[in-house]
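Just the one chain here, the form predicted alone, laid out as structure tokens.
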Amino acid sequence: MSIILHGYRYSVYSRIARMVLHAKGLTAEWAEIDPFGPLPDDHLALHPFGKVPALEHGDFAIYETGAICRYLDEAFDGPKLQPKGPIRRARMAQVIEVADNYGYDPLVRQVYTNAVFSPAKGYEVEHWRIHAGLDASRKVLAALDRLVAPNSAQNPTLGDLHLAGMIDAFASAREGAEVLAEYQVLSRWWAVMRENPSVLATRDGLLVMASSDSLS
């Protein structure tokens, strides 16, 4: 049964599922959809919140990242991208919530989209979200910096790939790697992590473009 995946290139969350993919040495058809847009009735009729990713395997479909990342996991052969034992998992799966409920806006939406995105695509750059997504990134990269374990990026885990793309998107921006170096411990993470062949093979869709500006 072949695999689509449903999704829109620059989209820290289908990345995220294409690192998954990778990882598990499966290939996928893509599908673009971009969720900014006109939304057509099938990709509707496959996430009735209009947003990307979405993942068909033959007759089962499902969205929400964390959900895709899971199925794929334990669906298929390949390397198993969660850890055993029930410490493991659930530090797994509080590096993903957090990354979710507290970091993607700050690192995301407010220093990439404005620092790297918006410069790169010709958008308008809104400054003062930049300042604040720096402000409220400290207190998410100080708590993934107690949770992380720097050896983890040796065998990554789904935690591990769910964060990468968020952090791979904050510190393309030099005014968000300045702030990374703060935190040693995730540092150590990310210099091991940024090298991991999944990351690497997905980083076509990351604009690189940081303004030096881009404060002002």
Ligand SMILES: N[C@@H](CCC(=O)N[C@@H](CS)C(=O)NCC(=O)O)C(=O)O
The other form holds:
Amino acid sequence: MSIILHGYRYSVYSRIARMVLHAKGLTAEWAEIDPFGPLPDDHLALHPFGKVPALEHGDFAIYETGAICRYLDEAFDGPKLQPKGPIRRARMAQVIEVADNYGYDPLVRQVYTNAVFSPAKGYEVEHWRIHAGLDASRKVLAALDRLVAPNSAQNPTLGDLHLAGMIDAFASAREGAEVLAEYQVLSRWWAVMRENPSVLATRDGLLVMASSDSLS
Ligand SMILES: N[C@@H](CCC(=O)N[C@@H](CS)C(=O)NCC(=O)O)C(=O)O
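Right, the form predicted alone is done, so what does the form predicted together with this ligand look like?
Zooming out: every chain and molecule, the one shown earlier first.
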């Protein structure tokens, strides 16, 4: 049965699903969909909230990145990406929830989109959003600094891969990298995670900051 991943090349969440596919040694057909453009009915049938990613595996279809990744881990052979034991498993789930509910907006939508993505694409930049995102990121990074186990990057879980997608986007903005460096556990974790094969294999959608770009 084939796997189809419906995603957008620049989407951090689609990249998280790609990282998990890579870590599991799976290949999937890629169906490109820009969730910010007009959406065809067949995508809305797969994802009623009109976002990406969505995954099909034979007759089974699922959306929401956390659920997709858990399905891939449990339905297929390959390295197990969820720790055993209730405490480590709960901690992993907590990292994913913190990243989704408190991290994505400041780290990705505010800082990465406005400091890196929009300038690279020639879109209008809302500078105030970069400042607001950097401010809001501190509380999230401080919380993650207490939750992430630095040595978990050696054998990454779904939580490490999920968070890596957001941290990579954030740290690709110079100002984001500077703020991240203030958090020692997270920085040590990221120093290992950024070299992870699944992180490296999926960096193609991440745009880079031009050296002339700066905050103003
Ligand atoms: N809760 C969703 C969030 C997915 C999401 O926000 N995806 C972004 C791209 S990274 C998207 O489709 N945005 C389109 C929009 O917000 O209209 C998940 O976990 O999959």
